[in-house]
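Shown here is one chain on its own, the form predicted on its own, set out as structure tokens.
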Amino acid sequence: MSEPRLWENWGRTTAAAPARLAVPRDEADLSSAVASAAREGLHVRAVGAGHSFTPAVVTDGLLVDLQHLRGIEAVERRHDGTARVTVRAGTRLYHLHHLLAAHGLAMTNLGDIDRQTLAGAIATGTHGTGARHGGLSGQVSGLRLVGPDGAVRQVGVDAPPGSPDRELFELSRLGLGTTGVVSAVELEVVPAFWLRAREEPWPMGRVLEDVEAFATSADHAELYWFPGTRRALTMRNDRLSPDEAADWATGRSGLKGRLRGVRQEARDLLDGELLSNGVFELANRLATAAPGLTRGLNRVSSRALGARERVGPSYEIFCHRRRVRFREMEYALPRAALADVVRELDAWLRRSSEPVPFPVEVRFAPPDDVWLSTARGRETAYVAVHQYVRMPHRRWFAAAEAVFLAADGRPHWGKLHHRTAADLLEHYPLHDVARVRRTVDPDGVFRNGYTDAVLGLPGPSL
């Protein structure tokens, strides 16, 4: 247990000065730290990699860093090749990819950033893209939770529907850490697979004229639209069959394959590091110094990343390094509203001449039944707006949020927004959320200002 120190998140949007910091070595150490803090009347929050833009982990009490709780504990295989894997909560996603691959396994879907811890990613509703492939919380089948008294409780999907354990599981797999500190996660994983990735510049109008056709044109479809332009970089990833993947893997081991791999790595370095990070950082610094150049810079950026095709293990294709620091707001929208939303954003940007050098990201998800999932009960399109960390973001984000709300949008729990429980009650079973929280944490040990605002107080009513 260490003395207070300032904690700041990756996006530099929030900070905290907790009374104490705990970095437990194991689950027993974690239980002891939580129970001790609760007895002293301290609030407890757990921190992962700090990639949330909201103050979800801010506390003036005990901040728990799970960096030592990492690695795979157990693998339960099934005859169909799938498996249930128990993973310690502090495992970084980029580390988990390789641990699973060593067992011939993979997560069925991922976001495009993998610096997060597993527990942090599921707690805030991290998702990838795919009209038939849901977010990370939907891949969770069980959790181990450390409660306010330090007791460890196992909950999961195998509990009877409507039972206290099942309800605790439903909230804990995406609940902003309000039911306890997760020490381990059970994941439903699949046999390792490869993806063929196609990146192509498209006119934005081509996407908007039939959103559903684009969303279902690949197993995992997304796009980046450059504000002030009519162009988008589309990304469509399709799963290879095991035979196709084996052919590619074998081909990579031969001389021609190695040469092709060197060429692909060189192109990845050019697009991923030089253009997407190095030159992009420079473009954003230029836009900061001379905002009037932004539209021209966006036109250049929209043409710099041309068509290419890549093939590789799923996690290599899903995930990208994002070295340019930014701030982000993302809303989940009914998929049918996407075209009108993009047109409204475009119209506002053209009217206002607001300098926005970061592209707008669009992704997709199927309906699910996770209590606090932003895709709960509807076909979803995600629209994320960004701004470079050195540039003002509030006017752009306020305008975008107004458009999102008019389209019945739901904010990402880990990204900037201004919604409260009163606004969100129509989207989520917040009365059930409050009831479960009241039962497992009657003294509100795991609450903070953000959870109070978006989920309601853990009292008799919202």
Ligand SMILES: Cc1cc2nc3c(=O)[nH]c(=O)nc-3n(C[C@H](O)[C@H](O)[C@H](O)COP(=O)(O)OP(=O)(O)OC[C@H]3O[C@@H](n4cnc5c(N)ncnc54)[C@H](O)[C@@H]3O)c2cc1C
Contents of the next structure:
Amino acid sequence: MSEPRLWENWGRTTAAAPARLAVPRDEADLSSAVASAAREGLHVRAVGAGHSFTPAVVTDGLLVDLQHLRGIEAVERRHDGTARVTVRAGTRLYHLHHLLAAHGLAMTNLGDIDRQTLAGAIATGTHGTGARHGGLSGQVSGLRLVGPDGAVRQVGVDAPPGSPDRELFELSRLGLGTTGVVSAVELEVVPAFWLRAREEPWPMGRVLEDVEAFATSADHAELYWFPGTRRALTMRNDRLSPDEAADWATGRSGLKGRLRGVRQEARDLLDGELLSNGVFELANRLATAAPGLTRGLNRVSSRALGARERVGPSYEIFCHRRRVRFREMEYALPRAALADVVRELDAWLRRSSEPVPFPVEVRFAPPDDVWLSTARGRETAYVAVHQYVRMPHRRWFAAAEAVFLAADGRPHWGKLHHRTAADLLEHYPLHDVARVRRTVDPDGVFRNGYTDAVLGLPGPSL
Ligand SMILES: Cc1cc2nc3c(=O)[nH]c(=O)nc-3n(C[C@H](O)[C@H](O)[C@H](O)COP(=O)(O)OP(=O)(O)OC[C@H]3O[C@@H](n4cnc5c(N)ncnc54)[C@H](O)[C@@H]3O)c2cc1C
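Could you drop in the structure for the form predicted in complex with the named molecule? We only have the form predicted on its own so far.
Zooming out: every chain and molecule, the one shown earlier first.
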């Protein structure tokens, strides 16, 4: 147990001054830390990598950091090459990739960074892109979790539908840590695979003409649209068969092949700098000092990023380094609403001349049945708006949120928004959520101000 200290999240949008910090060495240690805090009447929250923009982590009670609970506990292989893998909850995704790769395995889809912990990522519904490939919580088939009395429970997808264990599982695989502290996660993983990434600048109008065609034009399609311009950088990743990956590797052997490899690495470095790192930071600083230059800078960025193709292990293609700090709001929309939403955002940006040097990101997901998934029950397009950490974000985000709400949008649980449980009731089974919480956490040990706001209190009614 350590002395209290101020905690701040990555996006510098929220902070906490917990009474106590616990960094348990193992699950038994975690159980006793939770149970003794609960006995003393303290609230308990877990922290992952602090990459949520909402105050999902914040507590004035006990903050639990699971950094020592990392690594793979068990691998159960199936004949078709897939496997169920038990992973300790505090494992960072970038670490997990390598642990899985050593077993010839991989997660089937990922978001665009891998700094998060596994438990933190699933708790807020972290997702990547893919018209047929859903988010991380959908890859979870079971969990071990520590309740307010310190008891460890195992819940999973194998419990009969509608049973208390199945309901507890549903809320634990995406539920903002309101059912307890997750100590281990069972993931459904696939044989390791490679991706071919094609990046191409497109006129935004070409995407909007037929959104469905773009969303399904690759296994994993997404784009970055530069505000104030009509251009987008499209990114389309396709999964390669083992033979295709081997052919590509053969093409990279020999002198010519190695030279092509060096050119690719240089290009990757340059584009990474332009879109997410050093040069991009410089452009954002310029926009902060002279907001009037923003549209011009966006035009330059959108033209500087050209077409390129890369091939690599799935996690290297899915995930990027993001060294420039920003704030973000992201909404999940019915896919059919995307074109109108983008046109509305464009119209507002042109009317207001708001300086926004960060691109707008568009991604896709299929419908799923996870209770609190933002893609629950509908074909989804995600639209994320960002703002550089040193520039004001409120006007831009408020305008964007109004557009998203008019299109029946659902906010990402880990990104900035102003929705409350009363608003979210039409999208999610919040009465069931309250009932399950009442059973597993009757005294509300795992609540905080954010969970009260977005899920309501644990109990029979909201
Ligand atoms: C640069 C950046 C890029 C991002 N990219 C994406 C993206 O591509 N796709 C996407 O969907 N999101 C993305 N996000 C959002 C991010 O994935 C989520 O906010 C995620 O929850 C962060 O994980 P974390 O480990 O930092 O968790 P934290 O933010 O620390 O915690 C998140 C929630 O999980 C709970 N929690 C953590 N550990 C446990 C545990 N062991 N048991 C129970 N509850 C727990 C916390 O209490 C909190 O409620 C991004 C965020 C940033 C800053």
